[in-house]
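Below sits a lone chain in structure tokens, taken as the form predicted on its own.
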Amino acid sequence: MKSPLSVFFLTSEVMPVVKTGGLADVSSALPQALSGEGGEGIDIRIGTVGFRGVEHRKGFSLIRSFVARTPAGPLTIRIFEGRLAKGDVPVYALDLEGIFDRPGLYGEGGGEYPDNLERFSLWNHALLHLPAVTGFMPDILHANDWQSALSVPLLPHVIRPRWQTKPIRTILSIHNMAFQGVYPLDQWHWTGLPPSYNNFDGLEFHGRLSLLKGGIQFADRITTVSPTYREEVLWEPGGCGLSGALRHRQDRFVGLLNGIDEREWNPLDDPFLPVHYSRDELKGKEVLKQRMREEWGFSSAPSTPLYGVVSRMAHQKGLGLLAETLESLGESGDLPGDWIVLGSGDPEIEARWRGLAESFPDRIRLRIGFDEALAHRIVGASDFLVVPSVYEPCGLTQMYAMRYGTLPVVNPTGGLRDTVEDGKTGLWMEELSEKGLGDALMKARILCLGGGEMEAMRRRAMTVDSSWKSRARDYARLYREVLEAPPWHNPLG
């Protein structure tokens, strides 16, 4: 009997170990959709960080310790194994003598830890020792973003031929080009790569080193998270300095849309919602909206549109522009609807929103931080979810919103353009500006107060299939294609 295709999926974030953004959701949902009898039948296992407290996390236990040779010398690696919440996908969380035992994964207070190159390079070395330690030798190593991109060029230098029973192919998925793992060249020794990789055709990047560039240069295939974003990053400024490298590999570079876990995001049985509803029975959504209005103390008319925001507070997400727009509209006495905003991130943007909430206490409610239950309730109760991103590789919140009959108001860039149909499943801004956003919000208000068309759009949005089950087929197809092609990476030095 032919053994199933096997994949080692490397990610710095996965629910339930650690989450700072959408990568954690993707890293949980995609492997589950690819594995087992209910998916594509792929034997997929996840390698992630042993973040603070993993030894106390329910379902995780220490299965083994081993000593690995790394650029920092011999390190003791502890493997904590668990399973994803609703599947049988193994998760190996690696603790390297406590280097991830910190309050943040990448940094604190909007800054980056100064030793991140050392930390994540050592983690990559440890991950590549795992096949020999566990006996799981994959067909494909699937890295995600800069944090695990080093594993691609490093692979033939750590996984020795005597350990391999078959050649291993590599895939790099880029979730956001803005984060590239760029560090000074005088820290090169932490990579563990030979000096032959320290050049323009390797990891060298404008007199520094880029971990993401290394993955782009040497992966058998490169993916990003939407077709439109793929086209945007082939040219500057979308490529953030790496467009040339991507164009060099564009025949092996594809855009595959992210999906959502429809078991976690289902208005019919969402455990975070006090009232449930479906596409065929929308009354529960109106009840949920009124309960939310009462909970948050809104005093305006019940028919007033409710706008939701669930987002990182970062320049990329357009939260600064949204604050400026609402401030202008509020000062002119025409603030559209009531607002519930959940997010955290840039301290300056957080402060701006605190000031805005204080200026309009009857119309804008703010919660700084991350709250999974509240995120579900905002998406379920709101009439509109506002996503004014400057750029958006794919985005998940707009797909969550459509699943819940909440219409996204978006800047049509990247995956927002690919997933939201203007006037049918959501609304597009005409331009990324205060006027463009203000016009879109006013258009949403008119739509909401108009009645019939709003309900038709809700039902249409809820019909869209954004599930990982359908998206996973594209990845399974890519995996099989890459196995049929000769390897791209010939080790240097």
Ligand code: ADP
The other form holds:
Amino acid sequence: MKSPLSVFFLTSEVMPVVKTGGLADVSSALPQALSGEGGEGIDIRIGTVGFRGVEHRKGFSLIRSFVARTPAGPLTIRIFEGRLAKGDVPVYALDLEGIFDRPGLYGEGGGEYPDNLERFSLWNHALLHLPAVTGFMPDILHANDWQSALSVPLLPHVIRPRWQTKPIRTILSIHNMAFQGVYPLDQWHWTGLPPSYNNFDGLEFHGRLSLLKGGIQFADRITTVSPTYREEVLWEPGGCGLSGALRHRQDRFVGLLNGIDEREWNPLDDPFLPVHYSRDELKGKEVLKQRMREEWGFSSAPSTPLYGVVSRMAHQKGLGLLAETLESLGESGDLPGDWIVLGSGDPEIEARWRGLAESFPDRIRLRIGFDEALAHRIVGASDFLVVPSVYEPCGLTQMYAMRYGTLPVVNPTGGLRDTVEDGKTGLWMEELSEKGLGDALMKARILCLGGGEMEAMRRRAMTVDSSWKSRARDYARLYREVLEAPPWHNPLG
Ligand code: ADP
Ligand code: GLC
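Got the form predicted on its own; could you also share the form predicted together with this ligand?
Shown next: the complete complex, the earlier chain at its head.
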């Protein structure tokens, strides 16, 4: 019989509170799959940031306010409690005297806020005060990415070992090695950690301090979001400078594939789609495509392949290469199909795409911004979703696409390699280059105009089970396994 298990899941983003990328989707869907009814029966609660507007967020209310001792002195913490959209996983969003009340989450205009170490360290301190304040003393603290990585080494310094009925174990999940929370050492005091952690075996990283490294060094287990990405980050350049630290913890480091929320992303009843469809009845998908073509004013033949992109505009996503490739193909008069591109992020990449859309106005439609509804409609209406990432820890959009019978065209790196089967459920680029991408796009066009095989691939893609239902089990297993092992972190004085 499974023993009851409690987990405090720390994340700076969770749908529907705030979202800049896949972390928000995972932070909502994984805990739901792990919790109560129909799930793994784990008592899981989410600790998140009370970003701007939290007090007015529907379904959230102020349940408590308390004063915590922090490196900034006594700080008033307000806990806003809400529930995830479906299911009843509690979410605690913390406001710390307004330090998160800003237009951006981590920064503005492409730059980071200069006081992010202070903001996120204090948030980690506040989170660790929560068990005492709410009475929810977890078996496991599950941190995600650099934003909550400090909680791992900090835990025994806020929740003293003698107050813990049994040692709380820690798990750090890394969603992207490129973001590490690295700051000058002269700001060390914000961490609230004793100086004994300020060295190579602790958080020190090339003369600076790294929050992610702190998590890697002291967590009982480290996970990342796909098996292939795990292999990639064990060596440079994949590890972004931390491959040595990861190799040091190699036997406690696993790659667990992300899943998708099959209720949020379901072509049968997606509220963002005007028409619904299924694997057995794909007519609705064709109607969607035609509506989208009308709405966006495409004048090509109705059978013209429709390529979609839904992505952060960041170097990682390969959108620079895609722009270059389309530019060259367009100039030689052979731009494949029509394009709907939705994305935002790096101002330079955005500008590049604006230019491209102006050069080929009847073939490329661009929407700069973040638009959940449009993302669903692009995924539903397109024939292909193009994901030419330079690297990709897991990637969710290719799995959403498959579920909607939209074939992903991907660079087979990280989770893209683990989730898309070349020629079966999508197409792989042969190399990460203009030629590799151009060839894959041409192959897609031929496939689409060819008919029968495309239909079979669509159906096959739609049968792939990417649900969290099965994948969450890996986390449940890991939680149980970690509780049986002795704690790894021996608090330093
Ligand atoms: P990453 O987290 O690296 O951005 P993922 O594929 O894991 O990549 O997750 C991206 C998530 O963000 C998906 O849910 C995708 O639909 C969404 N998304 C990305 N860009 C946009 C956008 N401009 N508008 C709406 N949703 C977006
Ligand atoms: C990160 C990664 C992405 C992954 C997501 C959720 O944002 O870039 O590949 O799918 O986290 O784990």
